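Just the one chain here, the form predicted alone, laid out as structure tokens.
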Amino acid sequence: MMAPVAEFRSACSTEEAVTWLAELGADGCVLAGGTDVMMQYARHELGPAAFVHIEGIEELAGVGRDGVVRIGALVTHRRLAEDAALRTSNPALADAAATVGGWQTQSVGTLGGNLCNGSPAADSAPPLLVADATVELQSRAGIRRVPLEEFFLGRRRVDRRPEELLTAVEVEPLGSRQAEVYLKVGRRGAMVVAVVGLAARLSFDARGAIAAARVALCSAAPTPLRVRSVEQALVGLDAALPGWQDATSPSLRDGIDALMHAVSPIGDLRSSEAYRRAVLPGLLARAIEICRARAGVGVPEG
């Protein structure tokens, strides 16, 4: 059975888009790259009266830097993966974007769409969460800002009202003696939904001990999530000491225990719950090692 025919409206400006969204309410659906929306429409999971197409709104397609990094909702995964400045300021996000589907999907799929889709497996979410991201939502009533940590409400449910358009995401760039990474487990390195994904942003002291930590996950709970209990446990771990990855390392052991308590993975066609749990400790340890190497602290001169 064919999907019901929906009206197609192509907005030329943010103001035009939010005017139409206010008029349509719950009967409207924002459309950008369409990599998720059109599949859901074809499967009858969506039945809007009208699509509000925003791909031509140039003001939503830029990346700016003024203390924070401001990424327009229409910035594509390919742009995120290839932007040289972003690979310096927010490399985990660039790495994650490079794993989202094939080059065709990356070329049209957008950051705003990836977030508004509300998938527990969104690759962009963990790197944004460890960068303390805030989403900007615009309507005719004005602008509302929501911490990304509060934006995800459940599977395919986000804190965006029908009359609102996600216009930008603001993130913190890396600071001094900080490093970050996104690691993804899948049947292949790219073009697959994550079996599980983990992002870490770590701050180190001069000798290589973790001074502060941020850790976030996807495909490990009903929503992408930041795991603060793990972050607290990792503070003080000295990744420059030999044997720090051994089970006898209290900080790592406590971090892994906290991780296991925080997650609630499901079993599905991509992976069992047991496998998702089994790979997480190794991902956490690997993320710590990569971050220490990238930060270049506590490394003996040779």
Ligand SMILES: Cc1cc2nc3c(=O)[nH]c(=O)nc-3n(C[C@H](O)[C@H](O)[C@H](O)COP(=O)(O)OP(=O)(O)OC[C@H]3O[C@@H](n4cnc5c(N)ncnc54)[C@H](O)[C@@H]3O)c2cc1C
Second form
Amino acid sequence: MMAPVAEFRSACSTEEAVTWLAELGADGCVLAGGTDVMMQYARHELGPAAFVHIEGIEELAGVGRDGVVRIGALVTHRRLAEDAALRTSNPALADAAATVGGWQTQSVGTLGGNLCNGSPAADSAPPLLVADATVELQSRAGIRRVPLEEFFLGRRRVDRRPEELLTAVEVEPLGSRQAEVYLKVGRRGAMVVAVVGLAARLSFDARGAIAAARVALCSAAPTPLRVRSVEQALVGLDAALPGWQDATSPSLRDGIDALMHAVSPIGDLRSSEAYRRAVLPGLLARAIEICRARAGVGVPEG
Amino acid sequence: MTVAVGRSVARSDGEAKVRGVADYGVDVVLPGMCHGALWRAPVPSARVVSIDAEAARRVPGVLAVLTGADVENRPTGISLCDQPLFAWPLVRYEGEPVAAVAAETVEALEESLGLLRVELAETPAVADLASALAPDAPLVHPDWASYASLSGAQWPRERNVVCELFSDTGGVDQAFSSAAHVVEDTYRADRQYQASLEPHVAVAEYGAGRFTLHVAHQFPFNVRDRVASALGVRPSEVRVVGHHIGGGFGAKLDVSLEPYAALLARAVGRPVRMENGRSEDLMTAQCRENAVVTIRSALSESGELLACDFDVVFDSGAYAIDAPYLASMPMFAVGSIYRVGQARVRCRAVYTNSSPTGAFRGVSGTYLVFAVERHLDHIARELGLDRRELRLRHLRRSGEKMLNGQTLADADILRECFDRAEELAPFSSLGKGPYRGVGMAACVWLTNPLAGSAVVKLNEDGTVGLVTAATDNGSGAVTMGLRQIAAEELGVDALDVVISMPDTDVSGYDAGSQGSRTTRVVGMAVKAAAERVRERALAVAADHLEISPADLELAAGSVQVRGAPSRRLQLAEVAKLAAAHGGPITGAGSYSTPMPAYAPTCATGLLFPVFPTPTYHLHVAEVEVDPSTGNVRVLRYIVVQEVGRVVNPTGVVGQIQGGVAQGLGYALWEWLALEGGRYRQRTFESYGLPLSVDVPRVEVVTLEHPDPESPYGAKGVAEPPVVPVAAAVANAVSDAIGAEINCIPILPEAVLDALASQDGAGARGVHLSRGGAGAEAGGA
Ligand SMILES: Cc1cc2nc3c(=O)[nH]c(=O)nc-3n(C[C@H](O)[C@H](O)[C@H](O)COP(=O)(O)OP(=O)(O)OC[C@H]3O[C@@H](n4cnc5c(N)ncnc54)[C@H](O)[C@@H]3O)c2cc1C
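Can you return the structure of this protein in the form predicted in complex with the ligand rather than the form predicted alone?
Full complex below, order starting with the chain above.
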């Protein structure tokens, strides 16, 4: 039997969108760029009574700055990759955005959609997690703010009620003597869903040793996740010492051990579980190396 | 000086394709057209217990439901007649057609397919090559012994082995027993999907006792013959009209949807359109086959190859298709480029309960050359020899024979390939630096000799019409090559050569777009046809100008007096004069390449005995391996290719670049794995084609040794560039990591495993390549 054709409503304001969402409840489906939704609809994975199209809501498409960086839900990956100010304040997010699908996907796919879709492979999640992101959810009942770490509940499950619209994500910009990076593993140079992804934001002390670390992953567990045990293990690591990346160097090895404990990757069509585990140590080491170079600490050649 | 040949003449269909107005197979719409689709088996091995089509037939808008019970269902094929139209009563692969439905709308069609009740009793599947060869294996075709071959030819086959080739020069075992070194390797390759952007599509109509099929097909005459035999009618009762092809690469050489569209059209009395969905297309495309190749070589102390034992088992899938022919291919992979001493070759094509495999650009050459060239690198490593030197020492010379007894008259071109590559980039200078490596691979390839024909006519406005059933599958062989040859012969601008689309009612026979044959074989036919037109045009003009034809020439759209070009007649005038004096000017030409001599007793099961019009190829790849991820980046790619004569520089380079891209996909990214006879990858999300960001600029050196038997010396160009790519890349990757990579595709996981085993005791060291780049999958 053919699924009944869904109604299409295009909202002009947040107000209008949340009114409709309240009215529709579980029968409504938010439609932003549609790069996830339309594929799921075509595969009959969802059959909403109505789509609430939100791309026309201008107030959700801005980037603001007031101590924290506030990124509207409708900001596209292409904008995240290209925006000069964002590239400075949140370079790992720009790294990640530039790896999402291809040019076309980046041009219509939105940050809000990437998070609300709840994929364990969402590329924007690790960089947002290391920036201590908070998501803002709005409904007719008011505004609810949820730390991103608590927003992800499970595979394809997020802490958003059907009547809520994700309006913005607030993130910490990079501080001084901090650097961050997002590394994504995939077989091709573009158009790949992450086999695993790793973001690191590292603070260095004056000597160039790691003073504080934040590390987050995607495609390594049922949800994107922060790995605090790894973060603790990395503190004090002096990546300026020769041979630091040698697996016998205490902190890196502890970091890797913690990493391997924290993850629970699966095997699927993209990769085996063993491969996902096998690439993680190298990714962590490389992330540290790149952060050091980006922070400009202790790099002889600059 | 030439006016057209050797120039980058633009393709005649280029603008229409770029503007999106070219008429592809998927664009065909006929008045009153309805839609057809297949109910395909969801399991690889089963017995059809019953089909209840009542509910499916009752859906409003459904016009016909056909099953194996409604048709004669006679088995047909292009080699062995083993394939019925419908799985009835046996299902032999997942995706096999069980029923065909026609309906007014796509929606009604889908609903009807959903309501078809097919009761299947699953049977144990012959899931892979090893189980197919097991002595107690279930038979994919319990009736195998009763099948007839299309040509009447017989060949060794038994149970699940659909063809066995065997060849032995003698002396192999003695050579092994006295050899200083023996090196043995086993290589594996998975399947590859042709992945043309346009899926299989067919529109059929039936009226006045004849079928007309609109297709985007590489081989319209094969569609005619295959549809006729499946439906039990004479070939002349089937007309096949070709449209622009959105890619074929071999997947559109055999029939796919066409017989079903024809059946449905006859059943409903209206035109029926069928189109594969992407997953359907992938699952039934007759992909390049998976295979296992074992090579054992006997060597002297100094590394001279004394003997070779070469064993191939490949997967034909559920039906023979062209596998009995492909079983001969090892005869052209072993002992063709390099002398191997005494040789024993065995190749078995095996039935399994998986989707049938078939033709794909380069066919089995890709993995056979991979095996041969990887093995040479392994030998060099074992014996501490230089890899290039080892090859040069064994390189065939002109006048030497391949294992089939065919003489390679011009094999010295091989040495030239190696020399030219060395001039461009010395082999020993490449692949330097951590995790970098270089590899090379060579091959000889054929130009398909099968028949073609053309009619050339001088139009009344002085332009030239070219009528042929040769198809342009995107390569430009017709829209550039044949037009250029006609233009050159008749001294007109190539833009003034108007070509027809293929139509089996209109044109003479053509053996299809395969094996790089069109420019050479059909080019000969065009040349012969154009010569007739030229003779007649000169004669007509000579009469009119009252001068001997010998004093006339064709140039710049005119017939002119040699040495006095101002005395001339425009071709338009010549055409009009001719009409009044003996009739319009047309010429016909036909050609097929004579078969080279070979030794028929060299093997049993040798159905594809020769490599006519051989060309020679050397590829060099330089790669960098990311030691953290096992991903491979191709830094540099060099092709030295013998082409006979460059007819169109843009076309030649384009075909070589495209072939290399396809070969890189095969080597590194495209993965079509079977599990229990079923494909794991079923969409472009999991089946990863190479992207522009992954493919390097390909450096192309063409060698020109014109073939006196060819139009302007041109030999086949377009098929072979895919053949040695996986071999060159795998050698480069093995060089980069110092470990043998023996499977295609080269999965990052295998690279990491090989690296880990290098570290000893499987220690998971942290590998960092210099500069820290590589893992960042840069977007656009
Ligand atoms: C070819 C292709 C390649 C891709 N590659 C990648 C990749 O490399 N990495 C990656 O992470 N993703 C990838 N994706 C997935 C997708 O593009 C991203 O997740 C994208 O960010 C989704 O954004 P969207 O605006 O298109 O979301 P939609 O498809 O419109 O929505 C996604 C989900 O979020 C909900 N939603 C959207 N916006 C809101 C909101 N403001 N409030 C509440 N709910 C909302 C929708 O209801 C839906 O459930 C790819 C997709 C395609 C088609």
